[in-house]
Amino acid sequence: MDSFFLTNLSSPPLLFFFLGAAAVFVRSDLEIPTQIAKFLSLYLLFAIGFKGGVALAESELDATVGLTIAASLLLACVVPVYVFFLLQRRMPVADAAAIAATYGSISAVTFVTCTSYLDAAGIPWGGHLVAAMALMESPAIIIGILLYRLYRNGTADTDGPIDWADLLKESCLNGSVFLIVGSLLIGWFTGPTGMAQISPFVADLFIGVLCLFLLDMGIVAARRLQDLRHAQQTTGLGPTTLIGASLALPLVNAALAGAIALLLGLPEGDALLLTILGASASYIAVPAAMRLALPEANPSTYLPMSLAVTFPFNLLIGIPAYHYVLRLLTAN
């Protein structure tokens, strides 16, 4: 198992996250320019979705590819709701929702760390991942608007209606989902060909990209800590509580996760992406939905909790951990 962890602790891209994170707590001024770490995040959601069109275009669509996007969809419905009836009778309701949404949806950089994680170990994955990561993104926030709606204590005279329209437009078509979808697309349509024509730009480049992007994320992850401070005075939680949910439900979520890869027989490095689109919480498609559908729900208890907390998790222990189990299982 040692061997696991080492692999990741000595991967530059997670050294980077925790050198983020260091110059916070130093009291660094280091920082990233926000229109740097914008392009930085667009280059990389590009070039994994490119990279998985171009896999998908090399291999064969057959029935295990379906099944595949289905359990995705079936994992991003069923996580919100269970997570919501969690929470629900501890927490106000819109706060519920609003982590029911989060751990609901993924993190496209987990994902993209992971897809690193096993380039990086020689383990190939399907590309049919990547569009199974685009279209999770959605089906959590629209779950956690409509649970948030129908538990409200009774009080739908005094909202007003749901703007159906802005929610599907920022649930569905944000630039993430969009961009990566898109470039998924292209990839497939252009295929090896594609790839030799930018394989500078978006192989050789990747890694160096990425470290500058966890860069930022440790960065802003450290300072969205302190935030968990400030949840207690609307949840009545205190900031353990958050923490110690924080690092259950990437685990419960990952065994549900990794137990249909297994079932489904999906290959070593399909099975760990699943799992970890299952461990994974949004920390970017879900408050930018938030703020617009749910604005009563507090944003200092559900990003502080994805971003502070399960994202460092499932990059320093989670990705590693759930490789070992998931080998383990399937060498018995």
Contents of the next structure:
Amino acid sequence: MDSFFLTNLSSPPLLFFFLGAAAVFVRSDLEIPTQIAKFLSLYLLFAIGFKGGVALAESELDATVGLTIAASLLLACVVPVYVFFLLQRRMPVADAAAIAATYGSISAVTFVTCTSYLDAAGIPWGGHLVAAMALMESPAIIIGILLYRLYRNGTADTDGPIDWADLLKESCLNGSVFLIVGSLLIGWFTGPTGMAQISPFVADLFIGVLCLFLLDMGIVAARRLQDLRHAQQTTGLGPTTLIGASLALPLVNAALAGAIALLLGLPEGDALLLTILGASASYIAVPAAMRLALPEANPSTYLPMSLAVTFPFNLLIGIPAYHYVLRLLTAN
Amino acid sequence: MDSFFLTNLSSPPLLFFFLGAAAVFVRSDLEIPTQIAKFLSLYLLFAIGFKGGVALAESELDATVGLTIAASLLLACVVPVYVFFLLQRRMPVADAAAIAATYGSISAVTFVTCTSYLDAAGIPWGGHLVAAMALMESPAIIIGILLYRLYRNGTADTDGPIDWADLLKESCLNGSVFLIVGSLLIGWFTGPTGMAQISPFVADLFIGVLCLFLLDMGIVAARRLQDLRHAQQTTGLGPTTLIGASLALPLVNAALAGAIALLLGLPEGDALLLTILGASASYIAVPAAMRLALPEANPSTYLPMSLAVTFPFNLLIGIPAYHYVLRLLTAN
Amino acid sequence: MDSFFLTNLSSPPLLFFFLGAAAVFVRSDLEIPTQIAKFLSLYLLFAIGFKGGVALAESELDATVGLTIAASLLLACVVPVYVFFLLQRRMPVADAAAIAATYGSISAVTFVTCTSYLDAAGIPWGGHLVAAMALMESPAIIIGILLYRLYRNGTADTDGPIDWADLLKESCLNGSVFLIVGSLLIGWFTGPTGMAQISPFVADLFIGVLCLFLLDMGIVAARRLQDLRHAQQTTGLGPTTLIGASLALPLVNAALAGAIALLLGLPEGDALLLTILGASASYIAVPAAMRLALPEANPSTYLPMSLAVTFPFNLLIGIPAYHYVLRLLTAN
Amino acid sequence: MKPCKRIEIVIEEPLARRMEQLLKELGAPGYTLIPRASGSGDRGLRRADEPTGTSTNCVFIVAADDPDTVHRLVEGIRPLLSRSGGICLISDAQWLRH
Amino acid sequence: MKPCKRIEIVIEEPLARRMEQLLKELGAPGYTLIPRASGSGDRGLRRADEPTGTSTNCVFIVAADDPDTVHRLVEGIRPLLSRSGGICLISDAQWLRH
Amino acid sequence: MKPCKRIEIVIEEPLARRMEQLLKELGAPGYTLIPRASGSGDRGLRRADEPTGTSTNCVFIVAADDPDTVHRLVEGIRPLLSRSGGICLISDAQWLRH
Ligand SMILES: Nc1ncnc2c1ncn2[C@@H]1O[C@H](COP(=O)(O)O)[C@@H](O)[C@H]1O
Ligand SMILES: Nc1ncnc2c1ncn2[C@@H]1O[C@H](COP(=O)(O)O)[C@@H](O)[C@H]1O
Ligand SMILES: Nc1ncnc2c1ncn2[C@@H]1O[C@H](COP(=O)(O)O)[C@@H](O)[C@H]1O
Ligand code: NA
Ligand code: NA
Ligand code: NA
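Switch from the form predicted on its own to the form predicted together with a further copy of the same chain and print that structure.
The complete assembly is shown below, putting the previous chain first.
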């Protein structure tokens, strides 16, 4: 087990994440300008999408591909529902719905870091997992909003009937989903010829850019963790409970996803990626959508949970731990 | 003919332009931060200038080089004059002058995309075309302003006499012209030794950066197209007329430029580049200069014409179509 | 001697610095967005730190390494003290302290440019010089502040006792110091394996990014030079005196540093780097720290001195001149 | 110069589009939007440091001289602010006609 | 504290340098310039989304206490705004002297 | 709507954190911070063009309705401005309660 953690901990991206967090804890004023951070994240989505598309173009689309994608969609629908009913009695309905959506969706950067972990370990993975990731971003948003509509009781209905067009737009067409899907399609369409043209940009620079982006995420996540410790939660739950939940949810979801992966008999790399998709929580697409659709949910609950606790947990401990367990179980 | 379009349409940069436009039409909130877009455009100017300079250093400067440059300057002087007299009776003098300047000048990104089209098709082109491009940016600005000064009738002359120093500064020394010319000179001076040092940056990344920049241009252009459709034009011309003009002008200018290229017997790549220089219209240098020198011209006329109609038209249809026609004519 | 200058002057980064300065003098509106400039500088710190760390991992740590680092620390402590006492009678104590801190500290970009000069000339240099550079950033800040505290006479003591925690934080933990040290440690720890993963990003792109960054620094420095010429100095010293001081200080400091390097018998590359560290003055870490700790010092004195005079002087003349003199002296 | 009201609204950046839409519907004669502000208020610190923009604010400035429009604007903005948080300040100003 | 006028000008970013020059010539005691604003007014939407800056606005804030200076500023700014568009709001404020 | 004071502070960006800290200590009910402004004043031009931020300004907007708080804020801000430069304008406004 140690060797998994060692591989993970000695990878530059992870270490730069630590460095960013350390900067906050020692109160350095190190900072990545926000437009740069946005750009780095767009680059990562663009590159992973394109690479996934090219990989798809080069591989055969067989039944497992369809099964994997179906399983990931199932996962994206089941998780928000169970999370919502778990939380709904303990906090305002809007907050429960927002957290459910957050954990039902995925974190592209966690996924990307996991692919670079696999690459470093020399374990192959399929391009269709990128498609699965893209498809898993949105369903939880829709489900979260619907659950909120159904279960808020007594609140004045200022919203009128559900605007389905708006709902679809805010869930399926937000910038990051759109960019991944678009890049995937372009990568698929142009295939290896396209890759030959832009591979120095999307492939060679990838890990370096990931380092800088994780440096920034380390800073941002550590700040949120500090806020969480000091914040008076409007949800009525103390910081400890919230942090506990942010550690428990990825574990349960990873178990769920891992079980599905094992049932389907996915190859090692794909199984780990599906597990990490289940375990990860969104801190980009979902919070943005929630501010629009559920402005009464307090962003200082669901954002720090996902960004400051679950994200680093998956990065540092989750990836190697899930990998270890999957190995153990498939070794039998 | 189909094969030309196919080559063009299957190139990643073009597809990312489409993707950006699609994002606007489906109302996704995908967005490239503006400072990043500015940076990507600076990078492209820097890289194309440097590469052109190095190509110049490696080639022999013969008579055709001189002729090509003279022809391009001629083109840059003739086009704004005829466009002005065509438009001047149908709209305010200031707007006519601004549109004339816009179409007399060039679009560096269209040029750059055309070079990547040629590179993909394996057709060589000369570094002096980059010099021609740089030289074609400014004359139209000066001519546009002079025409406005001469032909505005009855307007209170709040401007006083022409400030030639200011005029030259605003036309020849605006940032993009300066950067291309400067990079060209540095590339020329340092030659292959310089290139060896920075080629991973300026050459290898080029197409990838172009993809991201065209993604942004697709977003920006599609937004302007929507504005154009809804806008009440102060020029008194409806959107249809303006769109019609924005499609006709590049065709006429391409014909003019192509004819000159054929007359001079330029090699295929150079002929196509000269044609696209004629056909393209500025949406960076000229609008910026016009806001300073002709603030009474309405930017919501000339900017969308050039950015939302002519630019995509040249990119998608112009480049392969001009290429096809040039091939046809030289085959005889 | 000429050949040194020629090598220097024909390097693309230097030429782009000139280009930026030229843009200001001819009044072009060329501009690099500030967040981009910040990013380029973060990239350079990240890359030089990482490369230095990897170099450290690959080299043996012997006595010279320790000696070099000790010497650089000594230099960083002696310089601010002597500069302070030189200036203190001629200007307000706060300004003298700020200038002392500025010249006692170092400029990472000057260092980086010098490494690329050495690389171009094929002269090796040790990774521990990066560590020396990082260690030399902070001491001058602390010394400058302490000197100010000791020597300001009569001023109402609004500050209360020295807050050592704050002082250490502002000097040793400012963003740029933190990033260099952090990247150095990560580079050291991950060694050649880490380098293999991100070398396209940190190594291949380095000179290209340096070109763009120096283009921006040329713009910024030339603007400051213009300000300096027009500004009424609150220090009571005319622009000529300040410019004179900004030229004399690097020379004296270079002599000091060079002498130490020769005494220690450092290899050529390391000797030049130590000399340039002595000669260079900070315009990032120190000004930022001074605004916090010594807000009464006028930033329009120390910032232009270091940024507009000393920085270009070292870049254009200093590096090759110091190199020439070092060669002369070691040839004996 | 004409007397007018200067309305200043601080709201989260993800809601900026919705606010623009609302201002248009309510008949605001124009507005200016300053993006990427940070801040602090009842709902805690907003750091403007994420790539997501979820913790970023923006500032709207609206000048309106017609009292009816002003009233309509204020009443129309209120419900959005109640749901999402943010502040709105109204002050007197003179509008330079040119 | 001293009473003063707070002058707020929204103008296109390409014209910012000219405005700075003008303020200097008109004797403004100082100014603050906030860049990269978007907006909407008589001449339609300004999206602040182009690399060119042609559709970007910026906001100037000028505090002036001397009534003559204020008058000169207002009269001097007017012609530029007439040619290029933009708005100018003037309000009363107290200037904290330190 | 409630009458309040609108306090606007222009200060250098490197001092922004200190100002945030100060506002918190002085009991400001909230603030909005607009970064990356340039400007000009007694201490000359501030170009906002360096990677360092040393020549960049930022703008704080603070709304406070309690007169005591306003007084405390003004008196508390003054010494920082005296040491470092910058300006502070105070004006009357109405705070829309939602
Ligand atoms: N008293 C205040 N003065 C200035 N800005 C404020 C104030 N209160 C809140 N804000 C701004 O409005 C945003 C949302 O406020 P709130 O909904 O109270 O958290 C804050 O993040 C601040 O940017
Ligand atoms: N009523 C208004 N309130 C606030 N800002 C405005 C208003 N009208 C115009 N502006 C700003 O001034 C710019 C130019 O206005 P205009 O010349 O009317 O198109 C607009 O893009 C807005 O940023
Ligand atoms: N009269 C003024 N109006 C608006 N802003 C000002 C004024 N004076 C100074 N400022 C701003 O405050 C900053 C610091 O001013 P100072 O300390 O006077 O140099 C300047 O850089 C401007 O951004
Ligand atoms: Na998940
Ligand atoms: Na043209
Ligand atoms: Na030094």
